[in-house]
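First, one chain by itself in C-alpha cells, the form predicted on its own.
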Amino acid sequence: MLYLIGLGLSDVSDITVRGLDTVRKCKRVYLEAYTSILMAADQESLEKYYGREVILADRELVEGGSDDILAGAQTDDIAFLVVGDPLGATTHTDLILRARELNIPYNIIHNASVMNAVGACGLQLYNFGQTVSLVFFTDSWKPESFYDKVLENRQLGLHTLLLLDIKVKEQSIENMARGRLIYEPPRYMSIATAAQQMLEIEESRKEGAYGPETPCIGVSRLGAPTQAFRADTLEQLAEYDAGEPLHSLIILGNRVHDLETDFIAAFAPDQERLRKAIKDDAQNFKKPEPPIVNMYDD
C-alpha cells in the first residue's frame, strides 16, 4: 500500500494519530521536501518523533524517480509525507496515476492545509476564488499568469489566495549550464516581495485587477505559535517587514461582508485606512461591460 499522509503546518506533532501511526508500520518513510516546509520541525526532529528514518525526497525524485518511491508498494507499506495535506495546496496526483499503472494500492490521510486553515485571518473560506501561485521574478523573467485569476475572481467579488514561492534546492542558470550539482540557499518569497511584483504587473497590465489601495492581507507562519495576519493596502504590504517565513497574501475581493471587516479590522495598524480602503474598492472597482448583444444577428 502507498499511503499519502498529511503532517499539517507547523510541528512534527500536527500529524493526525491515523497518520503517526500508519508511519510507524510502514518499511520506508519519504518525506517531499521541495513545496513547503514544517515551519517547527525537520527531517531530524521528525526521525526522532516517528522512530523511524525519513527519507528526504527533493523534486528531482518526486517527478523522476516515482519508481524508486512506488518500489516494493504491492507487498510493502511505503509511506509518502507531505507538509499540509497531500492534496491541498499542491496535488500529487502524478504519484496516484503511477500507482494506479502498478496496480499499487493507496491511502489518503488528511490533514490541516494553508487551504482551510487560511480562514483563520477572518474570511470566509466560501468567499475565496481560484488560488494562485507567485514565483520570483527575474530580470528576463516575469510570468503574469497570476494576474488573470485574479482579475476573474474580483470580478466576481471573491477573494484570492496567493501562495507564495519557495525555492529549495534550486541550481543557478551556470551551475546548470556547467553540470554543477552545486544548490543554492533556500529561498522564501516575503509579503513584500509578493506586493511589489504585484504592482508592478498592474502598472504594466493597466486593467484595474486591483492597485495600491486595493485591501489586502498578509498571513505569516499560518499554524505556527507565531502566526500574524496583517490588513492594509497593498502598498503598504510593499514594505511591510512579515519576520521569518512562510507567508502567503490574499488580495480581497470587492464585496467584504461585514462580519469579515470588523474580524480582519483588528488585524490592521489603522483601522480607519482599512475600512476606507475596503469601502471604496466596493464603489470604485471597475466590474466588466456586459457583452453587446446585436438583436439582428442571424
Contents of the next structure:
Protein chains: 2
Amino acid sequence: MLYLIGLGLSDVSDITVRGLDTVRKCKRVYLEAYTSILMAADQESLEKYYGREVILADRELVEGGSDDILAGAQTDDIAFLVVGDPLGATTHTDLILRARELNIPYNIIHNASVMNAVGACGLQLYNFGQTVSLVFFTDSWKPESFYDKVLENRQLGLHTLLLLDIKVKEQSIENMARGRLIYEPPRYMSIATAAQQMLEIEESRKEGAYGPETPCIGVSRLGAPTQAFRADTLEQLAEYDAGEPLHSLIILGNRVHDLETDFIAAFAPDQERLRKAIKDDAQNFKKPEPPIVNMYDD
Amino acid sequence: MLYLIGLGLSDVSDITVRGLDTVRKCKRVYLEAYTSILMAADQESLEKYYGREVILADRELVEGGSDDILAGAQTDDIAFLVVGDPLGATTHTDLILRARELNIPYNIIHNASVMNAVGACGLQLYNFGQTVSLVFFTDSWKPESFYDKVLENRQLGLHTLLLLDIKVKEQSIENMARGRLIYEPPRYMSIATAAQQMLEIEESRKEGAYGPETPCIGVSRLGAPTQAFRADTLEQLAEYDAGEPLHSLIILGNRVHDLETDFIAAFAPDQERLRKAIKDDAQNFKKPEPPIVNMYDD
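With the form predicted on its own already on screen, would you show the form predicted in complex with a further copy of the same chain?
And the full complex, kicking off with our chain again.
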C-alpha cells in the first residue's frame, strides 16, 4: 500500500494521529522535499519523532524515479510524506497514476494546507476565486499569466490567494551549462518581492486588475507559532519585512463583507488606511449603469 | 486561551497530534454539532478517545450564547472542536471576534476540510473557482444564487465545488408556529438531489451555465474509509445512489487537463461517456472569433 500523508503546516506534531500511526508501521518513509518545507521541523527531528529513517525525495526521485519509491509497495507499506495536504497546492497525482499502473493500492491521509488554512486570516474561503502561483522574475523572464487570473477573480469581486515561489536545489545557469551538480541556496519569495513584481506587471499592462492602493493581506508562516498577517495596500506591502519564510499574499476582492473587514482590521498597521482602501476599491469593476429611459418620452 | 481545533473529516484519529494534546489539557471541550458531522465518530466515541467530557454546541449556543463557551477563557483553556477546519467551509470568525472583545487570546489548530481534501478526486485545486452552497428546495423556496456563481466559474473554465445542505435540529413550520421544540430528523442532501435541483434551475433559467451532459464528479464520504467518487454527466448523477452521507458535487470546468481526465476516468462507470462529455463540453463558452481582416483589401 502506498500512503500519501499530509504533514500539515509547521510542527512535527501537526501530523494527524492516524498519519503518525501509519508512518510508524511503514517499511520505507519518503519526505517530498522540493515544493515546500515544514517550517518548524527538519529531516532529523522528523526521524526522531517517528522513530524511523526518513528518505528525502527530491524532484528527480519523484518525477524520474518514482518506481524506486513504489518498489515492493504491492506487498509492503510505503509512506510518502507531503507538507500540507498530499493533493493540495502541489498535487502528486502522477505518483498515484503510476501506482495504479503497477496495481499498487493507495490511501490518502489528508491534512491542512495553505489552500484552506488561509481562512485563519478571517476572509471567507467561499469568497476566493482561483488560486494563483507567482514565480521569481529574472531579467529576461517575467511570466505574467498570474495577472489574467487575478483580473478574472477581481472582476467577480473575489479574493485571490497567491502562492509564492520556492526555489530548492536549483542550479545556476553557469553550473548547469558546465554540468556541475552545485546547487544554489534555497530561496523563498517574500511578500515584499511578490508585491513589487505585481506592481511592475500592472505598470506595463495597465489593465487595472489591481493597483498600488489595492487592499491585500500578507501571510507569513501560516500555521506556525510565529504566524503573522499584515493587512495593508499592495504598495505598503512592497516595503514590508515579514521575516522568515514561508510567505503568501492575498489580493482582496472588491466586495469585502463587513465581518471580513472587522476581522482583518486587527492585522492592519493603519486601520484607517485599510478601511479607506477597501471602501475605495469597492468602486472598481462596476458594471456600466443601464441607460436612463424617460418613460414619458415617445 | 480559546483553542479552535479542526477534527478533520471522518475518524476520531483524524485529529492532529497537537490537537489531541491540546484537547486533553483543556478545562471544557465543546463540539460544534450543527454544520457538519464527523462521519465515523459520535460524541461518545470522542469522549472515550479524549478522556474528557464533550459538550455539544448547537447553533443557539454558538451564535446566541457564545459567552457561555468563552466563560473563564481569559485564564482557563477552552477547546472548540469543529469538523474539518475551524475556518474552512463554515467559519467561526464571529466566535473569534467575540473572544477578541473579551481580551481572550485564541489559537487555531488546522486540519483538512472538504475545501482542500477534495483534491483527492484528482482535479487540481488551482483549477477551482469560488465554492458554492446548495440548499434544499421547498415548494415555495428555490434559491438559485448558486446558478450565477457556477456560471461565473464555468465562463472562466474553472471547476466548482458545491457543498450540499445539512439540516440538523430543524423544526417543521407547524411545530415552529406552535412553539413546540420538536426537531425533525437530520437531513443530508444527496448527490442525486443536488443534481436534480441543478437541472431544474437550468431548465427555468436556460442560460447554459451547465446542462444534462455536463461532466461532474459526485463525492461521497470524503476522507472516510468508504469514500467514493463517481465521474459522470449531471443527468446520470441525478439517478445515482451514493449511499450514506456526507456528499458533495463538483461541476467540471470546460478546460480539463489531460492528467485530470486520466485520473478521474477511473471513477467513471462508463469511461467513454465521460470522455465524450468532457470533449463536448470543451466547445462551450468559446469566445467569438475575431473578424477576418483581408490585409490586401483597402
